[in-house]
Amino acid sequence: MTADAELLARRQAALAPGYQLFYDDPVHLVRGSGVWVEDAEGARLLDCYNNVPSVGHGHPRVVSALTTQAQRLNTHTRYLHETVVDLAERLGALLPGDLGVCFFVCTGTEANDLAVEIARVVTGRQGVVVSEHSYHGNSALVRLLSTDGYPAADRPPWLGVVEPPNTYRGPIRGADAGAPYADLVRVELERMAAREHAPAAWLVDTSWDSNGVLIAPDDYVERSARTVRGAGGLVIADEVQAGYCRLGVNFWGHENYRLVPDIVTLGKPMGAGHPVGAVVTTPAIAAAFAEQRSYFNTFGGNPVSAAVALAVLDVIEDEALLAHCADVGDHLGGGLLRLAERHDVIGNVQGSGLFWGLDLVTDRTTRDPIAYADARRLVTDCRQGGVLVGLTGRYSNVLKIRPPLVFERAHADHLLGVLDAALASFEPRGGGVGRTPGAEW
């Protein structure tokens, strides 16, 4: 028995079934530096998938600010200490409107969990509207608002579902898709109301990443925003996948659309792999939720989570990363254009900055998906050529780029030379569009 076997029968014993892992040949990582990382043995991989180290691999500002607040102090924050109030004061400063109140936690799951808690205790209503196929976490209550993840049968009668604004896929489409995808909104409020429910809020992911990385018509979620707001209800921007200049044009995804949320929140991007996250809302909603309830997480704006989640604010200021991104998206971008353009397993390419889903199709007429089993070939035949990619979308045909970002040009090119290496031999096979619950990448 090879070493890296050795290893996977332990895991299988030791860890609950639910640990999946990528690739029917598992990748046993051992470290990583800015873009890259390295195998057992000793192999070098671009990653072109994790968004978890959002400013790389290992940044030694980080990992610098880690170990010396870590050799300080670490507590929670039922004692004075600057540092959470200076990223409570960062984060204020650069989110619009009046959103500047904080609430700490360690993951994205944390964020939205609370958010939606908030929203239901602020406004007295329990109705959540969320993206058909959407993913927000995997607590009791956010489990039941991603509906990528069970059947559509179980889902409580509080929660209403709308069709994801995708113009080349979904039912609408075209450029004056936006006004009618949002109507959609106001039809699901409808038959909420039919239900007895009326919406605490909307939750929106503004890069519709498990709807395999959409960028709406330009009217859309602000058409949205004012139908839920209309009906009484708070606007969530789940910033977790689309925040911290990952779409490359703003900071945050909701500022793509105009949109000023009521809520927002973080999580992976924050700590560039140390568990972090936050809910930040206007002082009048933190106000009205503290009149009935209090909050406090044991872990969540810990000193040493604090100096982490600044120097990640550091370094993307001082690199000029949101520039870098834009840059570095658009020179990707075109690239990507332009390998659909010679294969046609391409049906679209869809995304900003260095976040990218290519919609992989077995007919372009029809737009037929190609099956999970020919997706997973190809993510497989990429890693083979040294390039870790990964899976979106409701078939989970949609292969997601989504790098750090200090992802540069140069990076790009060899990712796309490795991309169009595995599209020149690539064959569908068939065997149905069908997945697991769950299983995308």
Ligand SMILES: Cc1ncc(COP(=O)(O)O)c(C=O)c1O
Given for the second form:
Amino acid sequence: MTADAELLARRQAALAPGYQLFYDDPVHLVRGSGVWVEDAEGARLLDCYNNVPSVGHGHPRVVSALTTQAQRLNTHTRYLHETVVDLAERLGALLPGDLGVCFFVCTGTEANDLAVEIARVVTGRQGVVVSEHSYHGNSALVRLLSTDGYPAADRPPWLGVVEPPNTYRGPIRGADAGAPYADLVRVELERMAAREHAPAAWLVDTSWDSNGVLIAPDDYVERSARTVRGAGGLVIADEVQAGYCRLGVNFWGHENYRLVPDIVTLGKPMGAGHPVGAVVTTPAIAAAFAEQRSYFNTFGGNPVSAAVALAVLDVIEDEALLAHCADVGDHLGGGLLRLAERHDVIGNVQGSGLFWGLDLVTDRTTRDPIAYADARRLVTDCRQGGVLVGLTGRYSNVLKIRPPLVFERAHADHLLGVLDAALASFEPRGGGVGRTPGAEW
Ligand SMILES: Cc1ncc(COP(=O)(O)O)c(C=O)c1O
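Moving from the form predicted on its own, what structure would you give for the form predicted in complex with the named molecule?
Next comes the full complex, this chain leading.
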């Protein structure tokens, strides 16, 4: 038995079976630096998948902030400490409108759970609208808002589900699709009313990651937000994926659509690998919530996490990562479009900045998605070529590219070369479309 096979057997015995691994032959990573990770045999892989190490694996300034604060003190938010206040002020300064009052948590799930709780308490309603095939986390509440993970028949009556604005593959296509997609929100609110529920919130990820990384028609978000607010609901922007410069246009995804949300939720990239998340809202909403509820989270906002989150913001600012992401993103996007000219399997190139999806099809006219098994094989071929990418989308046929923000043009060229070779030898075998809920991609 090889060392990896032995570790796999131990893992399978000791970890719950629901913990899935990427790849049939799992990758055993032992270290990472910048955009590179190294496996147990010393092979270097270009990380084109992980947004959690947002400013790169093991960024020295983040590591230094973490170790310095861990050596000095770590407690919780029931004592006065500068770092957590500094962090709240920094986030408030980055956000539009009067979004500036923070709750700190440890994960995106916790952030969304609390945000929905706030919306419900403040509005006195229960209804929540999300996109079809959304993913927002996995607590008992948020799992129900993650419509990619369970059968539609099990949806609670307070849940409204709308088609995401997919102008390539969705039911409404083309440039003028903003108004008709937003109208689906209005229709869903009517259906919700018929089930005797009114909206507390619309929860939206403005990268629509789980739907294949979408750019919405320009007016979709504004129109939908107006509809939800007109019906008395709040707008929650889930920035776990779209935030922190990822889309290369603005710091936040919602800014791309001129939306000023009522509540913003943060997670993954905020700590560059350290578990820290946040809910940011307005003083008025926070005060209304505080009239009925208090909130405490043992680890959320502890001095070490706050120091790490501050270091991440410093790095983004000092290394000008927003402009960097826009520049490298344009370069990468141009390269992906050129690949699409040569490989018919690429039906559409969608995304921006350092977040791209290649919607892979069996036929460009019918836009039928390639089989899940074929998509997996392509991802595995990229891994053999030394590049980590993933899959997303309702049919798991969208190749997902989402590297750390410190990805350079030369890394993009390397990725494009590996992808080109993998696509050149790609031979679809067909089979089932889409993954089963809970599968690893
Ligand atoms: C858009 C979005 N929101 C929330 C979450 C949940 O975050 P976490 O895994 O930190 O709970 C995820 C995780 O993938 C996500 O993609």
